[in-house]
Amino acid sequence: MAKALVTGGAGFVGSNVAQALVKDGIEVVVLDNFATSHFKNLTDIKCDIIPEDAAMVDWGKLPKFDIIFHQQAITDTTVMDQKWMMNQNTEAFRGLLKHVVKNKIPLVYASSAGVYGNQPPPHREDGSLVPENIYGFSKLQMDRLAQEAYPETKTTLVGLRYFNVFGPHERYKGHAASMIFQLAEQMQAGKRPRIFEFGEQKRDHIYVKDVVTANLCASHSNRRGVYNVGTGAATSFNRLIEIINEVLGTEYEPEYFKNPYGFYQNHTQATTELAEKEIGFKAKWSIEDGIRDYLTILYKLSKSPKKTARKI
């Protein structure tokens, strides 16, 4: 049985990995620190689990892995501990590659659309990189610390540019949970949506079943490189607010507030041609199937909610 390394493992998008590689028959160990994810996330996943961090852990110490998967970091990008940043996610990153390079085990890893910045849209592979804040400035490193390596390895050294992922497990993100869950809750609990003045922002979301999808082409690929992981289209917030309304069955209005943040991202959008060309992987959730998908799982929601016209 092939057995897989999952860090981050109790995280969002890193549990959800690790449930997907166990369908699929793999043995799954899991290594988290367990500051910003939940044992919650893996109640329902038979795995082995080291609790350590991925800045300290002894990469030698540990077992023989067939593949890696990368999930583990700071994702809430209103961190301004630059040290603290930079050491939890390029430094542990440069240790792992290390160790993989090393030992020549296939890894894949989570990147960040953080790196564009406010470039202008469609984002591109080989586009300008000019990332606003410090967390996609450690994203941008790890990616330049890969491609460094790629000449000293043979197998899969692989970078996913995470878009804006939503779904399941993200609860225990908090603050740093998508818009999409964020705003779900305030309309469930009864609450106007809250967003920033004029709800025009723009987002390339992407359902976490689709980045599943994407690690798992990635870790057959057998390619060294970096690849963006959303779904090529764009949706505003406020167009956000009426899919929930449409799946909760609520008719409630935004209330816009003043952007606080300096260094936000008003526009993501990725070019999805060349994930598509060299894994394999082209994302197969509408914004609209995925949400719907999403709140159904999350609130346990009838597949055709009737209509409660709860309206502020």
Ligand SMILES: NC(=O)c1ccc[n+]([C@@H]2O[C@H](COP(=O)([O-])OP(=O)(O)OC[C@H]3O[C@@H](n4cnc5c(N)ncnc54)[C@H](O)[C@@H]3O)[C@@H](O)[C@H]2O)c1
Second form
Amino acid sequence: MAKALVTGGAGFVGSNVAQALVKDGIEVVVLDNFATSHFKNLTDIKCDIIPEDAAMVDWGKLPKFDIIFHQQAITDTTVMDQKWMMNQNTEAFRGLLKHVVKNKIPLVYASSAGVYGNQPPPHREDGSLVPENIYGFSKLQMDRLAQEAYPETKTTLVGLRYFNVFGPHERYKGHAASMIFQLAEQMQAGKRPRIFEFGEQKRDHIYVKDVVTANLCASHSNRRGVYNVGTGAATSFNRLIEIINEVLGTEYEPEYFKNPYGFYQNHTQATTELAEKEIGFKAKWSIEDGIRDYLTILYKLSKSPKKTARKI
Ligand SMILES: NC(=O)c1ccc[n+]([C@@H]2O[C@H](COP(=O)([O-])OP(=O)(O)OC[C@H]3O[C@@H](n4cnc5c(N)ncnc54)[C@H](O)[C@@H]3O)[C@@H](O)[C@H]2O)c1
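Counterpart to the form predicted on its own, namely the form predicted together with this ligand:
To see the whole picture, the full complex is given below, headed by that same chain.
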């Protein structure tokens, strides 16, 4: 049986990747320091766990793996401590990269659409990379380190620039969880959903089930490259609220407030052709179907909720 390491595997995306691998009969080991995750993401997943810090671990002393899925990172984009972010994201990756290149271990790692910053959409892999915050910069540096290593890499080395991921197991990210989760939680609690003025900021929201597929496609690709993992469609926050209302059977109006962040991405939208052509990945979940599937799991909804008169 093949053996895979999932770093950050107790987190949102990592635990979904781990679950899919176990389902495929792969032996999974998770490395996580539980900085932003919870054991509850792993209770249904039969895997071993290394409770270590990815920035400190001696990769050479770990068991041998056939493939590594690197999801570990500080994922809160409002963290401002630049040294900490670079250490936890880029330096942890540098150590891992050295190890996989030396030992010819296939590596799929999580980059981010944060590398594009506020460049005009759609965002192409070879377009301008102008991150607006230290998180995006730490991911850009990861892509650069990987690109430098391509010539000496003999196996898969793929970076995936996830756009805005939503889905099961994101609860423990707290305020860094997706807008879809935040809005649905407010609406389930009987509150009006709060969004930045005036709700027309758009994001390319991708369901985590598609992100898992992207990781699996990349792992079989034998490519060296960086690819967008988005749907190619951008949806406004106002529209998200409409969809969530539809799924929950509610009729809440948004409550707008001023955006305090100067570095906010106002419109993200992936181009998807390169990922489709080179790693065979294309997102399958529409935003409507993804939100319906997610909230049905999250709130154990019946498939067709009744309309209620919960308008505020
Ligand atoms: N969720 C998104 O919308 C999104 C978008 C773009 C990129 N990404 C990237 O995808 C990856 C997964 O993100 P996520 O959304 O699942 O977030 P997450 O916070 O749930 O996952 C990150 C995991 O890494 C662990 N971790 C952090 N620092 C660690 C360290 N030093 N040592 C060991 N473990 C450590 C955390 O405990 C957590 O389990 C990250 O690399 C993130 O940057 C996510």
